[in-house]
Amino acid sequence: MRSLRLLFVSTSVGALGTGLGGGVELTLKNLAIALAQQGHSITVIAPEGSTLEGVSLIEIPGNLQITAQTQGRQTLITMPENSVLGNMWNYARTVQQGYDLIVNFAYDWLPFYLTPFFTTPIGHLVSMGSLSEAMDQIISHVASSYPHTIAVHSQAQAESFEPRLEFVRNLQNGFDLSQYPFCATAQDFYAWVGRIAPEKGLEDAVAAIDHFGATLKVWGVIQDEAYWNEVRSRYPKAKIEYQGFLPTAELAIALAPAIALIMTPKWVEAFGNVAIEALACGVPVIAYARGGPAEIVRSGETGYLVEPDDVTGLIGAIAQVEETIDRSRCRQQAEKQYSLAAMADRVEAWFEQILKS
């Protein structure tokens, strides 16, 4: 397609680089340098204290937006004084006519509101499942008068707003694979990955491997210094070792050694980037079955599917797991559907469809 000038706009609860963004922070990274690579042009709206090498970056100063899964279905609709959010979507405002397409990457009700009232097209990557009645309300009223400009990462992701979304594109995600070494042996550990609040579910995890007396590295931005707390305290004897919050091509040397990577969310994973990033590195994946990792793992070839909150599913599958994977399929399944070129394909694909309609 022809080259475009694109205007991303990022998520509004945290800088880019610093984890608060959670997944979307990489998928935007990577999205950036598979478009760039394709010859499209590229600037990114963020907060302000963000960091994106090798990208036009600016930064927008305001207060954050709170986190939607930290809110119930019922919450309404907030912004605090001085909203970076809003800061951020007035300056794409004043802007948008330098662009051909804008891009939202935050799973904010604001963006979706305004979708009618810009006149350079918007098109809406949305980052998690559903959360509240308001955004889904918005987000399927978007999905139904502007068709195709929504587009999400997974098809579980799609099903579990309400109505169903419609017209909307899976465009899954893709990794520099370059950056995530590949390890033929496990050293003996195993790891989880994440944001370290509720909705992730590290306390299964914990459980499973304190039941081997084995080692469970966890990396990750503390979100909910409480609930970490409360893990540790309820699994005293269990070995866990916090590694803190890693940039990603530090994180994949550190994770590559790994048994297995294991996934225990308790709520719709939107998709799962740490599933890929694990499979780059022919680490084999132990998920619940529930959301987007049950799309990505190749349940008995690159690691296991477990019924969702089983932990003694947990416990049988990270007892076989080591014998019976082949980490170099992990290796070969990330590369055959998760490059980015293979990601920059569909996301192309999509705004063509954007600018058609």
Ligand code: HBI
Second form
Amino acid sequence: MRSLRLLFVSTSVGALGTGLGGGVELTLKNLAIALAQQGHSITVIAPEGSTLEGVSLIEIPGNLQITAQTQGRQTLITMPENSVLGNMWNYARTVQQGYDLIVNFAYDWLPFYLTPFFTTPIGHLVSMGSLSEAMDQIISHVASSYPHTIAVHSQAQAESFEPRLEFVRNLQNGFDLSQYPFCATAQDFYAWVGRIAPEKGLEDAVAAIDHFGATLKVWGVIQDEAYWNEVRSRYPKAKIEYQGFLPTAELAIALAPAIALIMTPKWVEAFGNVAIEALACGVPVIAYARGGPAEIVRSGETGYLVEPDDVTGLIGAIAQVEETIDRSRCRQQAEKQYSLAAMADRVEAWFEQILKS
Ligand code: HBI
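I've shown you the form predicted alone. Could you give me the structure of the form predicted in complex with this ligand?
In what comes next, the whole complex appears, and the chain from above leads the way.
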């Protein structure tokens, strides 16, 4: 494929490197690295204060968007004064001639609405499942009016939208697996990784490990302090060890010896980057059979899929995971399906389809 001049416009809810952008931060960084390795040139537009080593970055000032997952389904589309989202897309408008393709990473109404206003084609990588009527409507509209310009991370995510998205591309995700050390023997703890917020369902993982009196190490940004305190006060004897929010490389090293990663999403997790990160380290994944993780975990082979919201099911899986799952099979699945190269191939095919149509 000819080398492309690519312009990435980042998420609007936080500067890159702060963790507030959740999975999108890692996805954007990994794509920039993978596509640069394939010979493309990438420029990233992101909120002021962003950091992204080795990639040319344009920092834009302005006020952040409210995170979409904290709003209701009837939420109105809102923009703060001096919106960083508006400023990023105005800047993209002024420089678009210098690029073959623009990729939007924000889960916000504006970039989807602007699709026909740009002469340079825009691809939208949708980072979450359905959250509101207004976003469903604009994403579905772009999916049908501009076929192949919408990409998602899983089938479940695509199916969560109403009306159903047509012509979308399932990119899954991909990671720099060299950052993930394979750990053949586990130490005596379980892991939970993610933004600490209600949609991530930490309370179920705590309930399950509390049953065994086992240790649960928790990594991630405490996005909802009240929720965090409520979980800990509900299980006062649970051995929860908060490990803070670590950059990828450090998280991988700390996570690698876990007996298993426990994923308890209460929402349709669009993908579940942490599932791949765990598998890459040889850590089996015990997850609710909901959203992206249900398309990643091979139950009985690289972990266990459990009936959603069934804590007893989590307990049953935890009881047998250590004896029954071969940790090298976990690493093998990550290498085959979720390497940066595998992801770059899927993304290049997506780009080709956009540029053709
Ligand atoms: N909310 N409004 C809005 N815009 C985003 O780009 C956005 C978000 N919430 C979460 C989010 N992006 C990222 O954390 C995703 O990785 C989930």
